[in-house]
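For reference, the chain that follows is the form predicted on its own, supplied as structure tokens.
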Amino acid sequence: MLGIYVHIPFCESKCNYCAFASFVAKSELQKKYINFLLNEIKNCPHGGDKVDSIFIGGGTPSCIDKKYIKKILEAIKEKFDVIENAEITIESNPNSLNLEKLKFYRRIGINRLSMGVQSLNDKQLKQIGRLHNKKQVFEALKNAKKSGFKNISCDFLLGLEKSNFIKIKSMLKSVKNKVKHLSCYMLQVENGTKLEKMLQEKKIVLPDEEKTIKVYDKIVKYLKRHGFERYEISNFAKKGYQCLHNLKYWTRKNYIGFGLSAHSLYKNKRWANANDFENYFKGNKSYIETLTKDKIIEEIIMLGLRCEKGFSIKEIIKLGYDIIKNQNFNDYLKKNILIRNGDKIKINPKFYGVNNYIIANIL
């Protein structure tokens, strides 16, 4: 089945550490955009097919007038078959929620709450341009409960200032009960980005890459003893709680995506929308791909090592590339870097801190 992504590229700010499309706009633009949005999706030629996830991200979809996520709902409703019980997702930060606005969530369908938490250091949030502080997070996450909301994710960055393994701890420990799923993300210094230039100007010191994996690994540990299992490399989910959404991008799943530089992949056809306004009201794409068996070989390695699960030999081996002829396949094989269980190849949970370096050598 199908999977829907809808981006709002809106923001109350701009975080320090952020290289995605995301703006602070005026309310005439953001009335611009949804009607756009909403005409895109109208217009989608792949409309009727069955839709089992939709997931409104961003941006801070949660900082914009609520009547707008509804008429993105009915819009897909419309054109699209979403299936009852539908996993719905919207992205969220715990400033820009209230009682009010969660229950109307809840009203329109919504059942996964996906909170931008990144710390529970007061510090450490104002460094990175949050506009949160940690009574507001557990406050967002009280209300959420009351609304109705049984499925909600935080995500947390790893390797802030200052920041350790009890530190982090601590901070997991305070929310394990109170959610389903956690994002621990590794935090990654974009070109461009306030964050880059702090660090140029000596603003800020992030601990070494070698100390952040360390801190990885322990947590992943942590978590699992507390019934949250590691599905793909930053995340981690109770049981029966996984995002069915991003299984899709890592499973090679069909999704489509509306709004600006919004991805998609049908039928093995990748295309991404315009990251600027200009051209996205203009309705144009930054790129429209047909993807070769080559391409598709490597992204099932890519995305399958990024699993738990991993890729599947006999899938490689039928679309016309013998891996079992890959030294450097082989060579992690025998040094048991990679796991093979029947069919299924993944990466040994130990190596998972470097696994960039290690699809880059297969591929």
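Numbering follows the first chain given and starts at 1. Rigid core here is just the name for the largest C-alpha set that superposes within 1.5 Å across the two forms. Given the structure is predicted, the values throughout are model-derived calculations rather than measurements. Compared with the form predicted together with its partner chain:
Once both forms are overlaid on the rigid core, the distance between the two CA positions of Cys11 between the two forms is under 2 angstroms. When two forms of a protein are overlaid on their rigid core, residues whose CA moves 2 Å or more are considered shifted, and His46 is not one of them between the two forms.
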The other form holds:
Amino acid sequence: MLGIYVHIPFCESKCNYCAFASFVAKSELQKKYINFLLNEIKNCPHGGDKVDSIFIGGGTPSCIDKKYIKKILEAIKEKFDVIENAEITIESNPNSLNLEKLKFYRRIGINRLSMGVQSLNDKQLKQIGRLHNKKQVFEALKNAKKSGFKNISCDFLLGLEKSNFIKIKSMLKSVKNKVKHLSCYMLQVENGTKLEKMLQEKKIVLPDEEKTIKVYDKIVKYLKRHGFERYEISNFAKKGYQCLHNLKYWTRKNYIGFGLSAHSLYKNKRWANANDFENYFKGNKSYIETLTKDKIIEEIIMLGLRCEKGFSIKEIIKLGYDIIKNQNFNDYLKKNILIRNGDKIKINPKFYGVNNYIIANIL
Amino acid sequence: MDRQKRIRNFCIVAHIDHGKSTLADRLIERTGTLAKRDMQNQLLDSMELEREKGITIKLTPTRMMYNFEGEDYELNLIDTPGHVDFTYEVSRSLAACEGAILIVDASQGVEAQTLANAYLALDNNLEILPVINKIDLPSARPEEVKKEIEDVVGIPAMHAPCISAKDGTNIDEVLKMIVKEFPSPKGDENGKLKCLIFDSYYDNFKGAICLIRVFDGEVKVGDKIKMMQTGKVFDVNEVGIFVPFAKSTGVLKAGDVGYLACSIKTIQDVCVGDTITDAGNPTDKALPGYKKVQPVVFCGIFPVDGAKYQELKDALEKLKLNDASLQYEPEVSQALGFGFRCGFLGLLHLEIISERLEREFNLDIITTAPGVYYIVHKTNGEVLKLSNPSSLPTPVEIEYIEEPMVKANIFTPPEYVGVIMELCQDKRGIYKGLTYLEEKRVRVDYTLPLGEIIYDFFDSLKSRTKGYASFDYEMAGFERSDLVRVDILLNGEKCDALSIIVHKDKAYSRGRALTEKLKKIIPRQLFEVPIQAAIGNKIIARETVSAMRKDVLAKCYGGDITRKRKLLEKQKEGKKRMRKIGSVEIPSEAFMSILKLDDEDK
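Moving from the form predicted on its own, what structure would you give for the form predicted together with its partner chain?
Now the complete complex, all chains and molecules, led by this one.
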């Protein structure tokens, strides 16, 4: 079944670490964009396909006029065969949510709320340019529950200034009973971001990356103890709450992205829309690629090893690569770096984070 | 006999950088052998590598015509290499000549190789003609240098032409002297054929080409000839001279220098230094002086890609054809697979061969640390000669080991005697004496283990004496020495290609330096990798490469996997340079890095 991704490239302000396609924009541009987006959905050549997941991401989808969200969902439902109980997610910031908006989202069929929390330390939040504070996070969580959201996810960032295991653990502790899903990432300093400049000017001091990686390993153990399984490198969920849409990316299910810089995979063809408004409005793509057999094999292994489920040997062999004859592959199995469970191969979680090295050796 | 009277066969010898190739170019130019516009600078250094390093490796003979007092003379110039590593190549060329021009730099004066080459020429009964070069330099002191030549070398030099090969000053004087002073060949044109092979190279169309000097008789196309060393018989397909490019002449007679091709496919059939004679009417005595050269420096050469073993073998075979001093035999390393143990005349020779393999044959190779060869006396009375550290028996089986020694003569201004002695002591040298050659030049004599000087002795000497000292050495037999093998263990597994043999007193510092260096070179792996240096079972140094750093886990936005793919591509690219030793991956340059150890510790 097909997944649909919709990109809303607007934010109230740009976070200091963000190098992604998001813009602080006037309402006219938003209006123009949404109209174009609706057209894009309407003209999609793959209409009629069954859809079981929709993900409205950004940017900050929760910061735009909620009626736009409704129109988008209507357009999708009109074009595609969205099944009942499809997973419909919206990304949000705590400060742009209120009870009324949340109730509205529920009414139009959104059943999963993903919230960019990043930290529960007000000083840290301010430093990275987030507009919300700790209080607003709990307020939003309370309202989400009140409006009937059962499937809530929070994003956290590791590696912020003065961040350490104790601090992160206490943050996670305070939300762990209020959410079903957690995504934990590490702060990465991207070229051209405000964060990069702050670092150069020594306005911020970040902990050593290696330390953060160690903290991450501890966090993984902590979350496991509290019922959050690491089903993908940086995603953790309580039983039955894995993000269906996210999994589509890792298991190479078909997904179509609408909007600026949105990526798609459909029948082994990948493409992405342009990264700027001018080109996007012209209907330009930033790339189109029909995957060769070798690339497909590489993707199955690369993406599969990010997940708890791993990849299927049979599938690889069927594509013409007899992986069981690869010496490194067998070596890794022997050393318990790769783990075999019937037809499935997964990575020993201890070695998440060095995937590329392992993958390069077994291709 | 008249014909031979108008032939002069000569070579040019000099200390490195005293201007040999430049003079050769000028002679070719002045005799009109080549028009100026056709000249590439330093024409005789035909290999790209030679030109880059400014040194001559390979010999190329050239025939020039020169008119002197109304008579046309045929001047055959045989260029020679100038580096200490190539003494045997020089001696082969000398054997083909009657005269030698000895170039001396007008400011630097007599250097180590000036002396060594002059003696070599004297040994070959050549007429020696000193020429003072670089008189255009402000620091030139031609009169002093002339006296130096008379005092140090012991040959008359007062009438030596003072020239500038660079500017072309006084080149005619040199040409006149060649005709007047050098004897003409005095072979027997009607005698039995006797030619010296003084060089050879491989041509893809013609097979092995022999560069020859005819001493007696004549050789022409269609003749049946015989190689006296190997006893092989061939039909002559082509005979000619170099002007300086190959030009077929059909015949070469007594006194001539040229080439000969006989579709020789097996390159081992051509031994440089061998005598060629007529197969039907052979001479009973071969020319003297043929000797098999003994390599002194050894290392392993392996293809980076194991599948390229055959290609490496073919390449070595081809190089061997015009480099008789190169020796090689198959070697198997646990770490590096199939390759060759190669013997060289010196470090420069090693470097040149490995560079030629990479450039001319397009091979990626791994070179192991160079070493010398040892004589090992075992407790059971057996005596082994070995150059490969990994074939050294265990300490309990060894009665004692002998290592090769050299007699080193170091020429230096007196103020550097102190630092030179310090360096030699550090290299386990034994002081033999000090001679004042003149007020500003001293010769320091030491006996040193060859194993100590093949690493960085030359570089250290140059840097400690600001380039003023020069040095020359000759082999001086074997001496008993307290040597041990230091093994390198990666993750507990011995890596044979990294073993070295060193003196006991230096084992600890060397082991430590090696592990430290390897720690810098070996990238992080999935697991922590201990790097240990050991003598037998005793660990003498240890370093650890920590486990591989994990990647930062960043958000993957909206199904955009292109970034993950890019990272993977980068990883795949880096993997190509890696060699797997047991469970540890190490980059191919690690093996050679042992050689550079001392450089960086300075």
